[in-house]
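A single chain, nothing else alongside it, follows as structure tokens in the form predicted alone.
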Amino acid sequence: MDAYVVSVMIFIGIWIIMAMSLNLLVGYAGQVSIGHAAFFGIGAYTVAVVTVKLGLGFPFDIICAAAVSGIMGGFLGLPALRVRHDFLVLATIGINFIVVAVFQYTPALGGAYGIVGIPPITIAGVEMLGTGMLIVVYGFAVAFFLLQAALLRTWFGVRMTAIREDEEAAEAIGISVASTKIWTFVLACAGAGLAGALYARQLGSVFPENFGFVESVTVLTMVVLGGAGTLVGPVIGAIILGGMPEYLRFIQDWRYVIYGLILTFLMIFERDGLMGRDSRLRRLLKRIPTGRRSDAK
């Protein structure tokens, strides 16, 4: 397979993990965040520090990145206990700008020059390059998908969706809204940290501008496009928008205009996203014959 195509597929796989992690917050817990790229960056910078400066290797670097991002996400969950909706959106945007500023102005993190020389993942003495890294990334993506699917079948998954539908009603039946929100932020941000760790390992360098507000809007657009609150939707959204810059490289400067038009179109014609519960595409797929014989006489 062409090396360029493999590279594009790797980054799409990383976006898939990012979109799935944000979907936990936005789709299932109803906590809107437009600062998710901050935790993507925290994961990437954690890997950069522990590999380049501390000499740790795989999988300890990945574990550190997910843990640090998850812990920081727990702190983000604290404001979510006091603010909702529009104010939570503003809080997450502010956190994104703060985190990028810390990357930008901290000499130990390379400042504006970032951190370079991050080695590729090595397993059993073999560097995971090209197809090897592709397998690693999609292995993590599949594992994250299955873990998320299993989580949603637990009592914690029920608590998340109950809070999304009606916080007051959830609290009235004994659900701990505070702990559920905080743990949802922890899990979602840990997933973003995992994506950031893989991103840093693949790219070999990290720079502050790679984790700004634009990236947060991009991943949110992926979730909304595919269908927030569905398992498959964010995956589809990430595949479409993750590869779009490569499909439409000739209009690269207009990429974010296209994202805005996509969101506008969805708000007007398909508010639940492409794979939302009542979307046209989902209804169409349900009409496709499955090949099973009907029991009706």
Given for the second form:
Amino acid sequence: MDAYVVSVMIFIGIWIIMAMSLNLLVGYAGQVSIGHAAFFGIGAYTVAVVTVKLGLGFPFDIICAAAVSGIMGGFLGLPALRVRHDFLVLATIGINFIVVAVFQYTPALGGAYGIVGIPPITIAGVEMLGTGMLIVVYGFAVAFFLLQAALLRTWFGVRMTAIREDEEAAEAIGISVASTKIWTFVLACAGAGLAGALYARQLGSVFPENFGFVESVTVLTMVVLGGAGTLVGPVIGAIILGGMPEYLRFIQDWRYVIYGLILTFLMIFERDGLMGRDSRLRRLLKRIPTGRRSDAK
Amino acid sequence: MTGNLLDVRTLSRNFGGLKALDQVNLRLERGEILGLIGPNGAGKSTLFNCLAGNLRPTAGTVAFNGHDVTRMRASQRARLGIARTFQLGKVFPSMTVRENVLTGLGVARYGSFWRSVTGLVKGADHMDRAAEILRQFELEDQAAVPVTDLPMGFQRRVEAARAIATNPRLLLLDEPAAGLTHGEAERFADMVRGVRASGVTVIVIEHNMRFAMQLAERLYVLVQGRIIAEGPPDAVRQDPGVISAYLG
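Please move on to the form predicted in complex with its partner chain, as the form predicted alone is already shown.
First the chain shown before, then all remaining chains and molecules of the complex.
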């Protein structure tokens, strides 16, 4: 396969993991975040530090990245206990700016110059480049997808959905809203950390500007485009928006205009996204007689 | 420790300068249906919120089944056995009727993260129990229907069914007859009696006096945050204080 195509597919795979992780927070638990790239960055910087400065290898670097992002997500999710809806959105934007500023102004993290020289993943002495990395990324994406599907069948899945639907009613049936929010932030941010770790390993370098507000908006657009609160929606959103700039390079400069237009049109015409519960696409797929098409929780 | 299921002592709740509840004392015996009546703004829902844990009282104590629950959150009280419905109705709108009821069955698993991530929702025992509760509330034909497709009367039943799924000792019903036709209210009252017969103690807040008088065995009358009368419906109906303050 062409190296360029493989590289594009690897980044799409990373976006898929990012979008799925944000979907846990936004789609299932109803906690809208426009700061998810902060945790993507924490994962990427963790891998950069533990591989370049501490010499840690795969899979321990990935585990560290997911753990650090998850723990930070738990702490930084604390505002979600105090604020809801639009105030939470503002709080998460603030978190994103703070984290990027920390990357930018911490000499140990390379400041504006970032950290370079991150080695590729090595498994059994073989460097995972090109197709090897593609397999690793999609292996993690499939594992994350399956874990998420399993999670939604547990009582924790009910906890997340219930607080999205009505926090007071959820409390009334014994669900601790605070604990559910914190754990969802932990899981979602650990997922973002995993994506960030793979990103750093693929790119070989990390810079503060790679994890800013624009990246957070991009991943949120993927989730909303595909269908928040559905299993496959964010995957589809990530494939479309992750691949689009690469294949339609002439719109590269207009990318964010297009993201904005997509969000605006979706809010007007297809609020639940392409694969939303009652979307046109889902209705169309339901007419196809074979196979189960319903994955909406 | 007390023989009463619920013991409320000198409970007060202020909102700024407004005394929504003022030194309320209330006791509830096991197995009874207690009515709480009063005009609009009397403090009925505030009292319910203090009992269920949605509001912290300014002063006073709430003891449930011998435990002081005054400082406990609503979710902790629910896990101890206090279930409730809401005045304006709070079903989970994106779920079907069956899914709404199933959510209540997880109450024992909601205490810790690890317990909740290791239990599957649709186990056979849960499905059987959900089916049993749906039958009890005459909802079996609507089990797979999205709950928001149902009229208000059915949604009230779904909410009560979800509360019963938590296996409570005490059920708090906040104006369950609001928005129901006379016939629907009668059927709902029969279901509440069925709940009591299964060993659950019930408190009903009701604005609909006829419904409350028919259903409750004992009534408390709340006016401007204070209990002004207590006793069997017939006695309360003839209480001069109640007549002047509430019934007119």
